[in-house]
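Below, in structure tokens: the form predicted alone, a single chain.
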Amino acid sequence: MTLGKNDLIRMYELMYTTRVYEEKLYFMFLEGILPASIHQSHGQEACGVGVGYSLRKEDMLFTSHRNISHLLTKGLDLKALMAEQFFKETGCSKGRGGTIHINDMSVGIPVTHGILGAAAVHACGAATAFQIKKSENIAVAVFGDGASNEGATYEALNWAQVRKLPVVFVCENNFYGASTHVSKVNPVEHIAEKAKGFNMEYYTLDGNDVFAVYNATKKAVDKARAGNGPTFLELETYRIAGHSRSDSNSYRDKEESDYWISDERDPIKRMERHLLKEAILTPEGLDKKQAEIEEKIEEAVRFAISSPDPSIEDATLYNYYERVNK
């Protein structure tokens, strides 16, 4: 598919809403409004937007605890998100799993969840599903760098290869797990390389060029779903904000964040230029498409805010699936 001009301003949108959204939330936790603690994708949101862009509807995506703009890009509506971080009924997952465990199964989200490595495992269930069905689906699974050390990553890795499943993996390498820097804990210089011992296809490339992150996984998407196997993608970006709202972010180099948080590297600011300096957006555009993003923020908390919380009487409703017979 070639990205037109409404192509281009929609992944702005979803990156910017992305942005907003948890600056929101991180706010709303120092003020001990939101119930739960966040993880924050300060700095990563070409990555989930340029991967969620390149897929279907009905293509399953799976992904962890740094997951707003996957889900948003996916389809997965704003006031239901929100909603969700409130644990209300009116929450995607009924108020049941807050920040983590997300699901919108009618656009593609079966669960989000902050289990390492399991995001592999359970794209290679999908896809395996897929391709018994002869379906033309596909799955994609997104785990950071400390996921790509877990051993069932490598499992996944070598069953996707062996089945020729129609899965891609994408490893968001933000180059810290949890406090660690990737250098300390990999022995191979991009974390992509890793895929070779499974004789699969890789790539290494910029995570923070939103244009990048969609051409090669939209490549990856396209050829699983011609029944040629999986690709392994890494996507090298950066986690501005700590690991979650208890980590104080000192054990970084202050020129190395420095040197991300900068506007060149800065994957919003980076779109910003492009849409400016191509005429997609004027000024006084992007000025207005920034303030009714904030606008429908704003709404959704509200809406979140005033929705009900889940009964006790139904506490046990969703904990089994229920068959019907027809």
Given for the second form:
Amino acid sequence: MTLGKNDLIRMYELMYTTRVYEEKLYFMFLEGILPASIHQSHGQEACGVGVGYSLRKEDMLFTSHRNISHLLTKGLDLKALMAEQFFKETGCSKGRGGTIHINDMSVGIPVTHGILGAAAVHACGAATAFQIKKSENIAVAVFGDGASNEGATYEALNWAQVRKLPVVFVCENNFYGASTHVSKVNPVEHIAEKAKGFNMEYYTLDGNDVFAVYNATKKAVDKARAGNGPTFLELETYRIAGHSRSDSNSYRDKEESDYWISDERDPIKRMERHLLKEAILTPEGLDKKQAEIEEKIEEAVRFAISSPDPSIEDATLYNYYERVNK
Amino acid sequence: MAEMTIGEALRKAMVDEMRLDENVFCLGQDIGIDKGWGGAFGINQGMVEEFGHERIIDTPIAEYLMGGLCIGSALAGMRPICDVQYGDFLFNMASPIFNEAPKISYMSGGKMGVPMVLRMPVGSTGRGGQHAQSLEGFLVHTNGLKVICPSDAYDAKGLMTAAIRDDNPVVVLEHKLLYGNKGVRVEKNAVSTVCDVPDGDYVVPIGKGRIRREGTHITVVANLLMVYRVLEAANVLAEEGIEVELIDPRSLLPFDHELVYESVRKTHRLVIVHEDTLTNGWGAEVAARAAENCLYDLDAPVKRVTVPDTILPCAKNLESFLVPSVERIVQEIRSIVNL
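Could you please show the structure of the form predicted together with its partner chain, as a counterpart to the form predicted alone just displayed?
Full complex below, order starting with the chain above.
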């Protein structure tokens, strides 16, 4: 699919929504309104939007804890997401999951896990199901540079290539696993090179360029859908915020962060420049779009705050799945 | 109606369900190799010939992957049955079994479940510390999981069918000495578990125990191999005029505590026999519940007869000493009845 003007505007909306959503969470966290910590993807928005935009609704996306852009692009409801952030009954996981355990199977989001490595093996499971059923659907595993070193991830890469599973592995390399720099725990310059050992096609891309991410993912998705097996994509990006809200990034190299944290490399600023240069949006149109998105976020916050907490009587409900729960 | 071993009954349950439901499939190590074993204990024999390599999937020796394949495929609408080869390897798939699969329903607000069956051979058979554990204590502490432990062919077929149809993760504990005393892979000291299995469709509900022997003097709760040792012990004791009521819980999670209470209210004595080690074995929970719910019905202390708190040895004499024998069970029951 060639991206049209409306696609570009939509991709921008999704990136900007993610940015504003997370900034809003951050301020609410500082104000003490938000009940828990957050894991911001500030600076990584192009990854989730580029990947998510290349997928069909029925495709299954397995992601982890830095996930807002993936979830929104796949089609998860903004209010249900925000309400889950506040652990409310109206949240997409009814307040039991929180942001790390988000789900909406109607848009291909099985429950996300906080256990690194799980996404890759779960995606292989879904891909195995699609292969058995001769379905056109594919599975995508999104994980960070940290999770790329989990044994489970290697088990998944090995098996996916052996079975030519309809799966795409997306490693968002934001340079830090919590506070540990990627170079301290990897013997290769690019994480993607590890896929070579599994005889798997692999690429390292600029993860802050939403078009590069989309194009590469789309190609890998089409390949998987055609039955030609998995691809490993490494998206180089940067975690502008800390690991979680208490992290001040004291361990970061200034030269590195100055390079990455700039208007020139910011994925959203880059997209804005493109939209204006190609006259897809006027400056006024861009302002209007931003104001609309900011209002949508405010509306989601009002919805979340005014929603009821889960009922005490239901504290142990859902330990076992019953079809009526749906 | 046909006479079957547990091994044959487990296979029949899987074959019948795979014929009935195209979403059921098997995965594991060495289960579908052409001219191969049909799994380490031969339970999948003949299945690849009928269902092909697409539905009888040989995995690498990668247990986290195997657990993850179960979860992911279940989320995509399948009903996987995983052969864990030796239950002891569950620690290599600890994250999917303890931290992922059983939590998906709760963490999603009850919106999704993962129907998956994990078949785990257990039990002491001279294989030592890493191939002979009973593992029950670890598993029954896991909320969101179900654990079953059939001790004869009828229950094996019915419980396995129930497990495959269940929408939650179910662990099947299969005792290596109970697979049967016929077939290609017969263990030394294998016990005959042959009984009649109906040809047609039936399930044994998960969470319901069964009275294997009626008696009036003492309630004994035992599972898997210990069911057979207690039955032997009961015959010895019957000659002394002691009538044992034997309950096989058949499921360890959920557990049919009510059946135990009813029996204890009749016999006023309770002994629990299991092959898992003593501390925090499932017998500890049965004893605690009995204390909470029928203390005043008891005429004697509750007694647990188990493997003591130890790693299991290979040496036959040590293993025989540690695993409850018929003689030890007779003595322990006698001591409680004579109090």
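Just so we're clear, the structure is a prediction, and the values are computed from it rather than from any experiment. Residue numbers count along the first chain shown, from 1. Only the largest set of C-alpha atoms that superpose within 1.5 Å between the two forms is called the rigid core.
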query	finding
Residue 305: Cα shift of 2 Å or greater between these two forms (core-aligned)	no
